[in-house]
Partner chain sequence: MKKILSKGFWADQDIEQLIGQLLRYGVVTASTIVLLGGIIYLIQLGQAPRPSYHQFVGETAGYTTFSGIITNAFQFNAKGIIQLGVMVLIATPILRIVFSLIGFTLEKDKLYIVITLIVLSVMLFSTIGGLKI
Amino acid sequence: MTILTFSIILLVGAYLAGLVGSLTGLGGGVVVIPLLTLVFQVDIRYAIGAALLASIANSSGAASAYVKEGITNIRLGMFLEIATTVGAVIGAVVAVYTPTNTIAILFGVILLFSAAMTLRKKNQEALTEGSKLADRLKLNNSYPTKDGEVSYKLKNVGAGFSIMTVAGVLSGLLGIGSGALKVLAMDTTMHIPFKVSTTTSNFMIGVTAAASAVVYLQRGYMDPGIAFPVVLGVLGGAFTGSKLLTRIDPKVLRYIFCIAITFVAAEMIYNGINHQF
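Kindly present the structure of this chain alone in the form predicted on its own.
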């Protein structure tokens, strides 16, 4: 395979990763890493380094549009980023000393969890009563809908913060945005409407990935030949996804995504158990 062919295939794959990551709030790494490791046989640590840069691009592309539309809760995102950033640095340091097969198995398990999370019923209700801590931190907000502005309040801020720390560790360890855990923390635990949790997750993923990427860069796990087409593709997909989110029902996309991710997860776990990484 020539370098040009490799770059074009990687560019297309990264575009689809950015599109899916933007629509689901999961981040592009869940597609980029299996593409690099299973299809192109790239060392998983180099794949993680590229995926972290892809997550930054995905977050930057989608988040800018969502912030402009007023859906993202910026104050909440900045607060929860304290937890994810600390966790991301810890995870990145641990990853350097963790066997690649162990990382592959754990990655497959997280993919299965991500697939299950995309199929669950989404929280669309806006709470009218929240916690005192949410009021004290001024985390309650509103977002625009076709029927007008909808106000919402938050609950279980402490539990959400704790889940975000775990999400940060997994982000640094596996090179994915850990969007499934972030959406779980905001949607299920803190009872934030789904569109707000998805867009706020996209806003946060870039900062979390940037903290991890520094460690991978220092260790030499960033290859420009891999990272450049990945970043370009993911950025384009993220912009497209941010435009489509307000116009389409992504239910069909979620089902297709879950089937594909389940297959990829099984392949990652199988190869990890058989020491093929």
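Positions refer to the first chain, counted from 1. The term rigid core refers to the most C-alpha atoms you can superpose between the two forms while keeping them within 1.5 Å. Computed from a predicted structure; not experimentally measured. What changes on going to the form predicted in complex with the partner chain:
- The Cα position of residue 268 differs by less than 2 Å between the two forms after fitting on the rigid core.
For the form predicted in complex with the partner chain instead of the form predicted on its own, what are the coordinates?
All you get below is the one chain by itself.
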């Protein structure tokens, strides 16, 4: 296979990864890793480097739109980024000492969890009674809906912060945005309306991924020949996905993708156990 053929096939694959990632809300990085390792037989370390770039591109691209709409809670994002960036740096350091097969198995498990999370019941309710700590940290806010501005308060700040640290470690270790865990922390634990939690999670993914990306770049995990089709493809796919989302209801698609992703996760775990990485 020549570099030209490889780049074109990878560009198309990354485009589809970005599309699927944006329609399911899983993010492009999650799909990029199995694509590179299982389809193209690329070492998982190069795949992690490329997936981190895909996560940053995706996050920054989408966040620019959400921030403008005023849905993102910037203070909450900034406060929780302490947890995710510290976690991400720890994850990136631990990654060097972790066998690649273990990383692959862990990735498969997180993939299963993320697929299950996209099917969960979403928290629509805004809390009217928050905790003292949330008030002191100025985390309570409001967001625009079609019925006007809705105020919300939050609780369990400490528990949310802890889950965010875990999300950061996994992000640094596996090269993914860990959007599913971030939403779990904000939506289920801190009781934030899902529209705010998804956009704030997405806003944070860029910074979290950048914290480990600087480590991976310096360690030589980021190959230009893989990076360029992946970054351009995922961005294009995510862009198409965001346009499609306003016109179609992705509910049925979401179920199909979740089944597909379950198979991919099983294959990652199976190959990991058989030391294929």
